[in-house]
Structures are given as C-alpha cells and as structure tokens.
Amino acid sequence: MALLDVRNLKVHYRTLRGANRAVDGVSFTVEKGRSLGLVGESGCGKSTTVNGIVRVMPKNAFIPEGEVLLNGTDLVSLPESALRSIRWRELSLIPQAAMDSLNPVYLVQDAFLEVLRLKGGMSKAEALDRAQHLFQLVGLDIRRLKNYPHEFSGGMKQRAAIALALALNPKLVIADEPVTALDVIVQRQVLNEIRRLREQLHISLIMITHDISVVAETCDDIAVMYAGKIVERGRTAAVLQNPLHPYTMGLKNAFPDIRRGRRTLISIEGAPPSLLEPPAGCRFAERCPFALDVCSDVEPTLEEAAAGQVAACHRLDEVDELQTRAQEVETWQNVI
C-alpha cells in the first residue's frame, strides 16, 4: 500500500462567477521513502492540489470530490480535530512563502517551542534539546535559534522553515515551491540538504516547482501539471529523457541542458486557460503546436505509452515524431 494515494481530487473555488475547477480530478500515489516532483506553471494548480491534501484551504475552497489515503486514512472526510493530530506528526508542510513563516517578533527558537510543546507534548527542556537537534540536522548554527528572523539570511531561513516541517518526525514532508526566492548557488545547498536529509530519514517528499531541473536532482517520480489536472506521469528520468506529453516537451525545452550544449530555449506561447470554463477537450489544444480537431473536442484520459509512464495525449501513437519536431523553434512559433 502507497504512503500517500490520491484519488480523483478536486479543488474548487467559489467565485461570484461561479466555481473555479482549479484541480479538476488528480490522481498519484507516493511510495513509503520515495519522492515525487509535481511540476507545471504557475496557476497549473500544484499549490492547490497540495493544500487540499492538508486541508489548509482560504474560506472559499471546497472539495466536491475525491480521496487523499494517507496510509490508508481518508484525509479529505476527517473532522479537523483529527486532522490536527496528523499534520505534523504525519505529514509537514514547508509553504511557499517559508522565508516570511516565521514571526518576525518572535525568537526563531519560539516557533519550535509551540510546535515541539503543543503538538509534541515535550516540556520546554525536551523541547530545546530536540529545536537544537533540528538546528544540528540541517547544518545551522544552535546559537542562532536565540536570532530573530530578520537576523537570518534567505538561505538560513529556508534550513530553518525545513527544520521546523521534520520537528515531529513526520512520514511525508510537502515542499512547495522550496528555492524560488533563493540565488542559485543557495538553491544547490538547499536542494542537496532536502536530498540528505530525505535519504538520511527515510522519508517521503512531495516537491512542488515550475522548474523541471529541481525536479531532476531531488524526485524519483514526477508529474506534470497543466490547467488543474495531470497531463504525464512517470519515473523522473524517463519522463525527461522521452516526454510523451507535448507540454512536457515543451516544458523541457524552456529550461537549460548542459549537456546538449548552446541552444535557443523555446518558450511555450499564450497562457493556460480560465478554469471557470474548461474547454471541453485537452486543456493545452490551444497552445499546442500539435492540436488535431479532435483535441478541442474529446478529452485524452491517462494512457501507459511507455513501461511505468503514462500521457493524456490524443498522439502518442506519434511520440517520436513529434520529440523531433517539437526540438525546432519554428515548431512553437505563432500556435496562437
């Protein structure tokens, strides 16, 4: 049985123009000490999708439908008292804006302390030998759990907002979007410690980007994310090494490769689509340079066109075809 097993969820907005489908029936699973990268633009949803598991939601989300298991355990038909007794403990969050998490009146050791001593139940003895463990763990300085927040860097309060989401030993840690306000040289730092530390642990990692390159050196499992559902999903390596999706073909050209050399990156033109509305067929047919009149019109379901890898695509009977077209810049000029 996965760790994690999330079953046709969905994530609406109520609007005054009605519900906005942003996660309109995802479905993965994350195997116990595995890891798994969910990728795609911003507005794709994967933010969404994560606070629906952890049913940390604004006051106008609701989920009409769905299951995330959580060893076994319905997350989304709780009651929230007991969901307090899983996050944590169970699963962690380090939110998108980790670098702003911490109070900035407060001593750093502070926020430790409340999660140690409320969630943890330890007395505030155990609870700071166990805040300078953490502190110890992902190589930050135990004197400076006595620092406030502004007296850390970007990079220091990135290692503490990871500290913080393993202070409960918890089975499955979700990192949403961990390096995007980072340089990239405290990018690799962060993203070799989030390696370490996972190994080290034995833990399970759901990492949320937009950039497949992060997705590459951290996850063994990706999916790929595009206008609220998953459109490709996979092992890691062979997803990148032979997309079948025309998004993730695309998505791969956007981003460098040192290992082919000096090239033009190739952006993907226009924007995904309002989800008030959803088009009635593949939601990329419109930015894709691909689209047959079939697309705008039938929805591609989820097909295994590889060992272990499966693409929503009403082509991949054509896949190496279109790998090669979908190389050229011309290939993605004026779609739209």
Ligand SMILES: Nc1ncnc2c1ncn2[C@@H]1O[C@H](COP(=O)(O)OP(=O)(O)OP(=O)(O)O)[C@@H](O)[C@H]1O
Second form
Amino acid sequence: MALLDVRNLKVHYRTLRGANRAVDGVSFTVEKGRSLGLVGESGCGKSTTVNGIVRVMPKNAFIPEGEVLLNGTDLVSLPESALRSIRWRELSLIPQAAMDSLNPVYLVQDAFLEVLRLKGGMSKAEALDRAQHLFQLVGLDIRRLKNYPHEFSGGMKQRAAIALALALNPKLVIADEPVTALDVIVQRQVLNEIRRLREQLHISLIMITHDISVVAETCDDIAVMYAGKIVERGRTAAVLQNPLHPYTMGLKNAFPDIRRGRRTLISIEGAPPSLLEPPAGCRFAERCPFALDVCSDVEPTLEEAAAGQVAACHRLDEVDELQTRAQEVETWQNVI
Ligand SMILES: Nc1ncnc2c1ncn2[C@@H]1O[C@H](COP(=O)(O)OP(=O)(O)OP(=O)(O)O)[C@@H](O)[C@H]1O
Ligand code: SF4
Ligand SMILES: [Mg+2]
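Please supply the coordinates for the form predicted in complex with the named molecule, as a counterpart to the form predicted alone shown previously.
Time for the whole complex; same chain goes first.
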C-alpha cells in the first residue's frame, strides 16, 4: 500500500464570480521513503493541492470530491479533531514562505515549543532539548533559537522551517517551494540538507517547485501540473529524458539544463485559462503548438504511454516527432 494515495482530489474556491476549480481531479501516490516533485507554473494549483491534502485551507476553499488516503485512512472524511492528531505526527507541511508567517515578536524557539508542547505533549525542558536537537539536525547553531525570525537569513529560515516540520518525526513531509526565494548557492545547500535528512530519517517527501531542475536534483518521481490537473507523471529521470506531454516539453525548455550547458531558454507564450469556467477540452490547447481541433473539444485523459509514465494528450503516439519540434524556438512562437 502506498503511504499516500491521492485519488481524484478536487479543491475549489468560492468566489464572487463562482467556483474557481483550482484543483480539479488530481491523483498520485507517494511510496514509503520516496520523494515526489510537484511542478508547474505559478497558479496551476500546487499549493492548493497540498493544502487540501492536510486540510489547512482558506475559509472559501472546499473539497467537492476526492480521497486522500494516508496509510489507507481517508483524510478528507476525517473529522478535524482526528486530523489534528495526524498533522505533525504522521505528515507535516512546510507552507510557502513558512518562516515569514511566524509572529515577529516571538522568539524562533517559541514556535518550536508550541508545537512540541501542545502537539507533542512534552514538558518545557523536553521541548527545549528536542528543539536544540532539531536545530543541530539541520545544521543551525542552537544559540539561534533565541533569535527573532527577522534575524534569520533566507537559508536559515528554510532550515528552521524544515526542523520545525520534523519536530514530531512525521513519515511524510510536504515542502511548498522550500528553496524558491534563495540564491543558487544557498539553494543547493538546502537541497543537499533535504536529501541528507530524507536518507537519514527515512522520510517520504512531496516537494513543490516551479523549477524543474530542482526536481531533477531532488526527487525520485515527478508530477507536472497545469491549470488544476496533472498532465504527466512518472519517474523524474524518465520524464525529463522523454517528456510525453507538450507542456512538460515546454517546461523543460524554460529551465537551463546544467548537464548539457543549454543556453537558449524558450518560454511558453500566454497564460493558463481561467478556472472559473475551464475549457471543455485540453486545458493547454490555447498555448500548445501541436493543438488539433479535437484538443479544444475533447479532454484528454491520463494514459500510460511509457513504462510507469502517464500523460494526458491526444497526440501521445506522435511523441518522437513532437519532442523534436519542441526543441526548436520557432515552434513556440506565434502560437496564440
Ligand atoms: N483563497 C483563494 N480564493 C480564490 N482563489 C484562490 C485562493 N487561493 C488561491 N486561489 C487561486 O487558485 C489557483 C491556484 O493557486 P495556488 O496558490 O494553488 O497556485 P500555485 O501553483 O501554488 O502557484 P505559486 O507557484 O504562485 O505558488 C490560482 O488561480 C489562485 O489565484
Ligand atoms: S491534447 Fe492537444 S492541445 Fe493538449 S497537449 Fe496534447 S496536442 Fe497539445
Ligand atoms: Mg504556491
């Protein structure tokens, strides 16, 4: 059984103009000890997906459909009280810009004491001891526990956020853009730290990023999201080597390939569609250089087109030709 099995999860937002179907039926699994990278451009629903998984959502969000099975228990249908005892212990979320949301008038150690004492039932002395251990685990000086959040650099904030997520030994950690705001050198240090901790503590990881090269370095598996859906999923190495979906091909073009020294970055023109009234067919059709008439009318479903690799596209049987064309700058110009 997978540690986490997300089935057809939908997370929508009530707005004055109707429901925004930000996450509209995503499915994926995370096996014990493995890491999954969730990628896609800004607004595609990455944070909404993981906030829905842990059910820490804004008031106007709701889950109309779907299951989130953690070790076989469906978190969607659990009462809030039961979910509270699962968060932090079984799975924990490092929210986007986690440390920036800490109360600036409290010491960093107060955030740790709160979790360790209130959620972990520890005494103050035990909690302080554990907080120091966690700081050492992520390579932070324990004296820094007595700092205020604003006294931390970006990299230190991320390390502290990781330490806090590990407070009660969860089996699954979900990190929402843990390295986005960091410069390249610190980014690398934090990613190395995440890799080391994962191996040392045998934890599973979901890492959200818009940067496909971060997934390439850190995650066993990858799920590519576009406009509230997963359009491709598989082993990271296989997907990046042999992308089946045109959006994945485009995303790959938009980031530097460190190993091959690629210099020309190609961007995908346009923007994702509104999810107040999503298009009937393929949500990528408007920006896809390979769109056919059928693409706007019929929604493609995820199909396995290579071993362990699924994608939702009507042209999966022409993938070799599309990959060749996708590498040319002209292909992506004047599409819309
Ligand atoms: N509270 C909210 N009410 C209404 N719509 C929302 C709310 N929060 C997010 N959205 C919308 O839901 C969609 C998905 O947002 P989400 O934050 O999940 O994207 P994301 O992929 O995490 O983007 P980013 O990379 O910028 O963090 C966006 O269109 C966003 O505008
Ligand atoms: S279904 Fe059509 S529009 Fe969508 S990605 Fe495939 S070719 Fe492009
Ligand atoms: Mg986000």
